[in-house]
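Below, in structure tokens: the form predicted on its own, a single chain.
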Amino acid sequence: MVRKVVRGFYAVAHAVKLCRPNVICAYPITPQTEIVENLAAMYANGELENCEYITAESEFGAASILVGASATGARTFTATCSQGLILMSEVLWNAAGMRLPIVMVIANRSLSAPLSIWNDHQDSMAMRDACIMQVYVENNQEAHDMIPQAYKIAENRDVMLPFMVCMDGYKLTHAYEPVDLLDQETVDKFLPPYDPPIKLTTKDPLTFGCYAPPHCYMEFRVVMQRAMERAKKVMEDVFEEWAGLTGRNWGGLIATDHMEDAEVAVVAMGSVVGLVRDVVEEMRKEGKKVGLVKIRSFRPFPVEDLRKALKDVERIVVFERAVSFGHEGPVAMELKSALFGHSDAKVYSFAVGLGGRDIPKQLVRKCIEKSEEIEPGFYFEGVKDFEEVIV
């Protein structure tokens, strides 16, 4: 492994070109473009070999052509974010359906209308109910660490379903970090080939993503569910393989700071995760007895963890990246249903940084103060005063 200064989209590029992918295919949209960017530069330059680089018309295009690709057997990549994402939808939840272990890498953007490029999560969490495993990174090395963890774990046989790698846009894809990039040896060493358990082939024709009648359909959304459910089990040991293997251990389905002890507990995911862990350690500097839960999978959510986790706090602040309209925030809704008859913490879910806003230190904290003061229930922070907004 070199160290080096290598902005985010670089260290995604580079890690997928050692996974040895056979098809990339993606359309350029802002903050992602980058990443498929530098892949085609390397493609151009001869160093993604038994590869095929192809630009497509639309995102829409894009998933479908890795759909057709990785029913073939092929390993297939692609990135996108936003309202390319949301634009590759149908064709995402066929892959899901086909169990096709396509890896992506979302650079989270915020959803139109209004227009914005910049980072929330508002993105991705439209994508939770399609039966893609979705990862949150902290920074560019666990990033550069997930792709080839994507790979293995979306690729195992008791999984076999689309990852989503998701990096906050700008925060991440545009920062520059020193960066552990890993080297051919090691990833040929922790990833082997790709080995699908059934494939298109001329020599054995199959149909993928046929027509289910109601005496069938049903069954197609068990197994996935099922498969879904072991993704926990598989993603702990890849996990674990590669924290022994690089030394780099980011947790499991969670990581926790500072839980033994704690009263109140502070939710967050992506690279917000890195100020509220500041704040936190602040805190405690002053007696306060406060942890840090910072979710990694979202998708399979991890249920018993975060039981065993929060079991003992007397209340749990989420920060949120996306808003359920019409109830709260998507993280708060799964935490409270998953610690149901569990737990009588009380959850303060606070959305903030919609839209790229900026998310200051102060606000991070004064959301875990104020939550000693309120009732629990869904606060936007950082808003502007209500005179000046327009309804």
Contents of the next structure:
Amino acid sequence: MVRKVVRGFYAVAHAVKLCRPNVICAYPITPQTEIVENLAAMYANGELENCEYITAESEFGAASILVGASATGARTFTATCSQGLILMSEVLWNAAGMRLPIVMVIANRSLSAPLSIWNDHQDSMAMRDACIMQVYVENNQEAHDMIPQAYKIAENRDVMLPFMVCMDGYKLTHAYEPVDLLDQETVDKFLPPYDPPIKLTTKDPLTFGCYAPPHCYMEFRVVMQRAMERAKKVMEDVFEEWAGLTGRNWGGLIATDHMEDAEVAVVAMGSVVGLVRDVVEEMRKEGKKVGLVKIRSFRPFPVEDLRKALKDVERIVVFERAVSFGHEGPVAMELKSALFGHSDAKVYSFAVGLGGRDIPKQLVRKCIEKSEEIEPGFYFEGVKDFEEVIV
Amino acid sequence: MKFFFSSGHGACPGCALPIAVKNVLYALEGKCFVVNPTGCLEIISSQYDRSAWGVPYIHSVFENAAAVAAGIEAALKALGRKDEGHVVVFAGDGATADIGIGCLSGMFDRDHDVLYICLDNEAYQNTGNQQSGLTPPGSNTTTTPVGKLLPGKVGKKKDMVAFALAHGVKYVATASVAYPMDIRRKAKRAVEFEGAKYIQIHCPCVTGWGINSNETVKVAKLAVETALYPLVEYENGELVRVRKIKQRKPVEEYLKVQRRFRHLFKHPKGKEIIEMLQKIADENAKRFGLDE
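Could you switch over to the form predicted in complex with the partner chain, since the one displayed so far is the form predicted on its own?
The next block holds the full complex; its first chain is the one shown before.
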């Protein structure tokens, strides 16, 4: 292992290489592009053995190519975000239903209109119900570490589902950070070659992607839900094994700070967690009983862990990086449904930093403090004074 | 003969699709991976627990068969399994020329070692005869219905052979279920070329075209004999073979036996359409040297 100051996209590309993928396919989209550019360079230099790198005609094509490749028994990788992710959406739902363990990195970016290339979580949230695992990372080391773990979880026979490693576009993908880069030996020891239980082969011809009339469709959906439920345990085991192997413990489906005696819990996902942690530490030093809950796995949703971690708190402040328009922030929605009947805590959901709007430390602190005075509900924070004009 | 596409599938009596599929699979001795987008063939053959396929088969979505095939080919290459078999797509005309044309262009452009076969029944027949880019002019479909004003489809049949040739596809051919031995020969010839291959097979649809179930081959033959569906073969961009026509028939003979064209003989604009179709046939005959 060697520590280097690298940018997020390189940390990801390097980890992907060490996982020995067989087919990499992508279409460029900001701010993901540098991930696949780095992989393309590795391919051009002959650093990727037994691997085909394909530049597709669209994200839709890229996802489709990986469906064919994965079904044939290849370990696959792609990266995308924003418009590219929702363009892939039809195929990704299909890949999940066919139980193909495609691993992808989402360089989280907002959705159009208006067009924005900057960061929030609206893109991956749009894939919430697709039966694709979603883990949000806080920094580039976690992104780097998550790649081999994603393959190991996705390819586990109890799971066999696609996996999205969600890392904030620009904020992480383009940030320079010191990263302990894995070596081939460590990854080889951790991640066995992909050996699917079934695949497309002329030696044993099987039919993939059948159609199911009403008398047999539901059972397919039942087993998908079961696989997601089993993925929780598989994730915990893999995370633990990783901590043992590398000495880096990122936690379980959630990670908590100061929650033992916390009266106020702050819940967040992704790169904003680092900032929230600073604020929580600051407030702790002032004697305030504040704790942090970092949600790592959004799908499967860590219902049991959250119930346990939040059972004694009075208030929960959620930082949202997306909106479920017509309702509220998606993280708070999930959280409240998990806590229903298990907690009387008041939930305050603050949408911040949409479309890359800056999230200053003072804003985070203001939201936490404000929750003492306002009604529970959904609020946009960091918004300018403006007048809505209806023409 | 081993069954690579077994009986018991759900095709209508007289359906042309199994004729095309069985002959291609027979020619390739079942050594192939089949990719099939959503459509008639998929619905009749791939119901859960009742698959008709004796070869590895995958259906993903409607518009991505060419890309899925490219992925299979890339995986076989990466995994050192290229000798396991050919990658073959069987796609309908809508999946090929309309909704899936982006993925098809990408696959052609990257020149994946894939045999792409378009089963051309000239409309979205699985959902009940809606017009596609390969529906010929004058055809009465549910989305180009005959009305007081309009005589069925206005516009032309998309030239997918030219589309394939423009991409530099090394082997491009048309075929017809009226000539099964020709289908076999073309499939065999196609896979001798490394890279993308395109064969478009004319497949009459009993329900959509409004023909009797025992007339599939007869109607398919008339399309060839009128020069409305010229059978051509290109290798490396050069026209190398055509099926010659002994005594070319007027297009009316092909049109009058099908319900989808019947209105042309009484609609005020029908004559104009028939003349246009005859002109297309004449041009085909001239361009490809079809008349013997």
